[in-house]
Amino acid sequence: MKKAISIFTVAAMTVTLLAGCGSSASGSTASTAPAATSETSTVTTTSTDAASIADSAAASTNVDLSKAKVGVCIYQFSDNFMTLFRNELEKYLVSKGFSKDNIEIVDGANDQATQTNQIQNFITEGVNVLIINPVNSSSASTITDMVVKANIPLVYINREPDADEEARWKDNNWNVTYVGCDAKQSGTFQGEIIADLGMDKLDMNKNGKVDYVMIEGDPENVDAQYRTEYSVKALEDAGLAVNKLDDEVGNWDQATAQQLVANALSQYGNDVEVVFCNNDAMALGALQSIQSAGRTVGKDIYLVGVDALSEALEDVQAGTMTGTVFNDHFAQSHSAAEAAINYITGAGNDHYIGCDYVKVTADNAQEILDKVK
C-alpha cells in the first residue's frame, strides 16, 4: 500500500527499531515460548542508535515533526502501567521535536465503543498517525480497518491483536505495528521467581505441592492469558507439582483483589502457599488481605505481580513481596514513538517490535527502583 503520508519520499531502507529490545518481521511471538533471561539483567532504554536512524529519516526528508498531529487512545487512565506509560510517551514525543499542542491522549475509559469514537474523531481530525493500546484486543481488525482505510499508520501498544490479526497486516503491507513485550515472559518470570525458591520452602503444608491462589486480570486481555498460564508452566517446567486452590478475575484492580485474596485465605487458610498476580496493582491488594489475615510473606506464604510499580518494588525490598517483573515503560513507550516517526518520514517499521521484561527480586529491586523514580 502507499505510505500513509504520501508527500514524503524516502530511498528505500531498512530500519530495525533497537529501543533496548528485539524485533522481528514474523508478526507475532505466539508460536515460540519466551527465553528466560538473568534476573540481574541490564535494564535498557531506547538505543541511541534507534534514534539516531529516526533523526536521519527526518532530515533526509525534511520533516518538520513540531507539525505532526499524534493520537493516541490509551484503554484506561486510572491504570497504574498505563499512566507511567503515556506520562513517558507525550515526554519522549516532545524530546524528539513534536509540539506537545499536537500531541492528544485520550482516555477510553474501558469501554470499547467510548474507544472507536474516540479513533473515529481522530481520523476526522486528520492525525498524521494513531498509537493505540485497545480496550479489548479483538477489536483490533475493526480499528485497523478503519485507520488503514483513512490512510493513516498505526501503532498498537501493550495489548497485542492476535496472530492473525498482525498476520494481515504482514499479507497487505499495511502501516501497521506492534509494540510491546512477550506476556509468556512476564508469566515464565513470575513462576520462575517461585520455583527458585525450592520446595523446601514452598511446600509447607508438605503436601508434596505447591498450593496457589491466581488472581487474574482482564480474562479477554492476552496479557492476563498468558501470564496466568506461563506462570504455572514455570513451575511444572522446574519439576515441582502444583495444586490450584482458586483462580479469580480481578480485572487489574487492586480493590477487588484484595477482596479475592481474603476470601481465598479465609477459605483455605494456611494451605495457600503462593499468590500469583498478573499485575502489581492486585498484588498490593492481595498484600492487604495477607497481613491483615496474620499471615507474613516470605516466611508462610509468597506473593509475585508484575509491573515493578514503585510501591511494589518497595515492598519487594523490604521482603513484603516476593518478586515482581519489570514491564519497561521507557523501552516500550521509546519504541513506540520511534515507530511513529518511522510511520511519518516514511522510513516504515517492522510489523512487530518486541522488548523484554526484567525479572525482580531483592537483589535487584533497588536498581530498578532507581529507575522508575
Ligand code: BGC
Second form
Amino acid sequence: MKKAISIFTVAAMTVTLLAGCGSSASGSTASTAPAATSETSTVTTTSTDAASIADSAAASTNVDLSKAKVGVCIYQFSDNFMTLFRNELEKYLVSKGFSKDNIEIVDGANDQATQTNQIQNFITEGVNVLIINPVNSSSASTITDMVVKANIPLVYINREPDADEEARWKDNNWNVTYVGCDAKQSGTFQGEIIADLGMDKLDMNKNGKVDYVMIEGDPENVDAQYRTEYSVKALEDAGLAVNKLDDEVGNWDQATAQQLVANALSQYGNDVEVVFCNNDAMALGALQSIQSAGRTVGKDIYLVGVDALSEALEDVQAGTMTGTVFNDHFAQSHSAAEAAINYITGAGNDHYIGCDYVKVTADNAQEILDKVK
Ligand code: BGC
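Show the same protein again, this time as the form predicted together with the ligand rather than the form predicted on its own.
Full assembly next; the chain just shown is listed first.
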C-alpha cells in the first residue's frame, strides 16, 4: 500500500503524538494513546510505503519503540494457524525495535469474557497499542468502544468484524484498522483447485455431479462462512453441478474434523468424491479418516484445506492432499506490526489492510514450504 506523506504532515503528527490531538496521513485521527518516548525533529522522507513510513517516522521523531508497550490478544493459543501468526508477530515486532518484555501476548482460551477482561487489563496498564484477534467477531463493537474510549489505537487481526463495525471506524475517524486476507479468495481458490481436475476425474459415481462433504470452521467467523460459500461457488462458476452430501461444523479443530469425516464416509461411502475443509488442521483430521476408511486421495477421493501448514504442504507434495491455500501469516503479522508502529508514531493507517492468498498444488508446494519452514 503506497502512501504519500509530507515533511509537514510528519512534523504535525509528531507534535500530535506529543500533544495528543490532531490529524493523520490516512485521514484517521492520530494517536492519543499513551505515547512511547518521543521528541520532535525534522523529517526528510517525502514519499514511501507503510513500512518505511513507520521506519522513517520512528527514526525521525525518535519514538523509542523499545519503550512502547504492545498488548496482543489471541482468541486461542492452541489454534495451529494463530500460533504461527503470533510467533511471527512477536519476532517481527522485536526486529523492529520493540523490547520482548513490552510485548504481552495473552490467550483468550476461546472465551470472549476472558478476552474482554484481558483487554480491560491492558487498558488499565496503559499499553500504547492493542492488537486483537477477537474470540467473537460480533463482540467487536463492544471491544472497539472500550479501547477507543481509552484512547488506545487498535489493530484487529484474522477475524474480520462486519461491515457496519468497520464503517464506524471510518465515520468516527477512529484509530482502528483490520489486517487480514479476503476469505472469499481462499474459498474460490479451493474450488478452483478441485474444478481444474475436471469432471472425468471428479465424478467417480457418474451421477453428473460433484458429491462433496464440507467441514466448516467456527460458523461465526467470516473465514468459515466465505470459504464454505465460495469454494462451492467456484465449482458452479466452472460449470460443474454439485451435490452437498454433508456440511458439518469442525470448529477449526483436527480431532473434531476427523470424527465428522469418519461419520460422513461411513454414511455416504464411495459417493464422497470431495472433502472441503475450511482449514488445514481439519484437512489433516479428514485425511486420517480417509486413510482409515481405505480410501486414497488423488485416486478415489479429493481433499483440500486452507493455511499451508507445513504438514499439509508435505501431504500436497506427496499427493495425500489435493491442495491447500497459503494463508500468509508472514504478510499478515508484519502488516499488523507495521500498523501498530504507524499508530505509535502518529502516521496513522487505512481502516482495512489486505493481503492475498496463494493457491497451492503439487506444482508449487515446495516453493511455499521453503517460505514457511
Ligand atoms: C485460519 C484457521 C484458524 C482461524 C482462526 C483462519 O484464517 O485459516 O486455521 O483456525 O483463522 O480464526
